[in-house]
Amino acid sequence: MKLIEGKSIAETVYGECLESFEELKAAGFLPGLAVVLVGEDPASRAYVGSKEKKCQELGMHSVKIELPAETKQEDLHQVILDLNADETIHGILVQLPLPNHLDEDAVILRIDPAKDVDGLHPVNLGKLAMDDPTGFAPCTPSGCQRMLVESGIETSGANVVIVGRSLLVGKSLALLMMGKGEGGNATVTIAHSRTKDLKAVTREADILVAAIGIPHFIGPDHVKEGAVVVDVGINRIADPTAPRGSRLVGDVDFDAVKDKCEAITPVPGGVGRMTIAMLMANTIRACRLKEGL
């Protein structure tokens, strides 16, 4: 069994953004992004802070907006309106999940494609759904695609299944998935709650992606041997041997499911720590764009 840890792979992906980084210093151009927080939510909090601490490390340019949980639609819209005007922002990121009384998609609407580093706009979806390398992808697919890419896991003509069918991963993950090229050319299946003999199809798989947001949910009837199993999952369970009374698991037992798999991401240390390197990967693409290097 091989262990796809993200670790490694994130700092790949740093070295190429610090290389075009540095491409772009030399021409006169800082890369930008702005990240907006609303509300208070712990786990929200700790990623905005992981992107903040990421970009100083690169030397990027960036903006934290920080906006009370009882921020006002219309308030929201214009802070994002002001940081389309913004010359030295290149990507705009808002912290989902927002406050419950905020529609989110509303505020999705709002960002200038070209700077939707999320890759959750309308324009940006439907690029990557025709193939068109100048749209964004959502950073945790674009992830899991380099992981296998760099793992050296065949993709084209592979069986995937897709546990999860939310635009953020599930949709995204297979539109890149079928695509051509490097990491694509897939055969893909989206599976999820409302599946028939779920494990049936599941054992179909050559890769199985789980994002379903349940701990635990895929064990070893759902896992065929030899198959590839990513895990994008990011559960916190109770756990009184843990020091904080708690502990963060994947959508996949690994420990029972780890001995069938050719290879498998573990939780934590696998996808995760590829979402915020992806992110970085796109502001910086975002900045070439747009300066037309």
Ligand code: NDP
Given for the second form:
Amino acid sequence: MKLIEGKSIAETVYGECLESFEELKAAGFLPGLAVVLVGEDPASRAYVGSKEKKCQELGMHSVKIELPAETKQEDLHQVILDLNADETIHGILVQLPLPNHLDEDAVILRIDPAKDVDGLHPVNLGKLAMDDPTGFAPCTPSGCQRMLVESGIETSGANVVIVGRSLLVGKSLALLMMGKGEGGNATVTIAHSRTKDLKAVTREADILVAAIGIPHFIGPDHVKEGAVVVDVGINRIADPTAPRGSRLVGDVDFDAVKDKCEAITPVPGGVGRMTIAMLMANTIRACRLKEGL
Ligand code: NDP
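Moving on from the form predicted on its own, please list the structure of the form predicted in complex with the named molecule.
The complete assembly is shown below, putting the previous chain first.
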């Protein structure tokens, strides 16, 4: 069994980012990322903190806009419109989920597609569906695809089963993997909560992706001998033996499944590491596209 580690692959992406960043700087441009956080959700706060830290490490211009949980829809729209107009900002990320009273789609629709480095604006999703490389693909699915490519896993002609159909992960990853680019050309099946006989479907997978949000959901009965397993899930479970009384686990029961796999991503230290790396890569690309470099 080969362990597909996110850390080393993310480092490769950061290396490319740094190279591109230095070129931009030499040409007089500084890539800038704005992250908008609404409310006090601790997990969202932690993600935003990691994004900010990575921007600083790369030397990028970074702006964090923190808004109270009771922020009004119109006020949030105005923040986005101001960032669209800000020449120093090349990428805008609104940390999801937003508090329940806010309409996420309406917010995303207001982000300038050229600054939508999270890849969730309909223009970018449309470009993804059209195999148009000028768009931005969502960061977690692009991270999954990059992990497969960097690990030398053949996707062309492979049967890929993705459990989960969210736009943020499953559906976008399906578009990427059935696309004609590198890490694509797969035969993709999407499964979800209405899928009949899920285990029979997932056992057909040469590459099985779990993006469900249920700890340890995928067990050995779901996995074909010799499959590659990509675990997108990040779930916090109680663990009295852990220093914080809890720990992070994936959607895959790693210990029960690993010996059946040709390769598998761990949690933590797998896909999660890639998401921020792809965000940085998208932001630097947004800067290059804007400046015509
Ligand atoms: P969503 O809740 O939006 O989607 C979950 C999907 O799983 C849905 O399509 C749902 O089906 C499906 N599902 C739920 N229960 C079952 C079941 N019993 N059988 C089959 N399918 C089922 O979650 P996300 O896509 O946003 O996230 C998925 C996981 O990935 C989470 O653990 C999340 O924390 C993690 N994540 C990790 C990231 C990273 O950086 N590594 C980034 C984003 C997410 P249906 O549509 O029918 O309800």
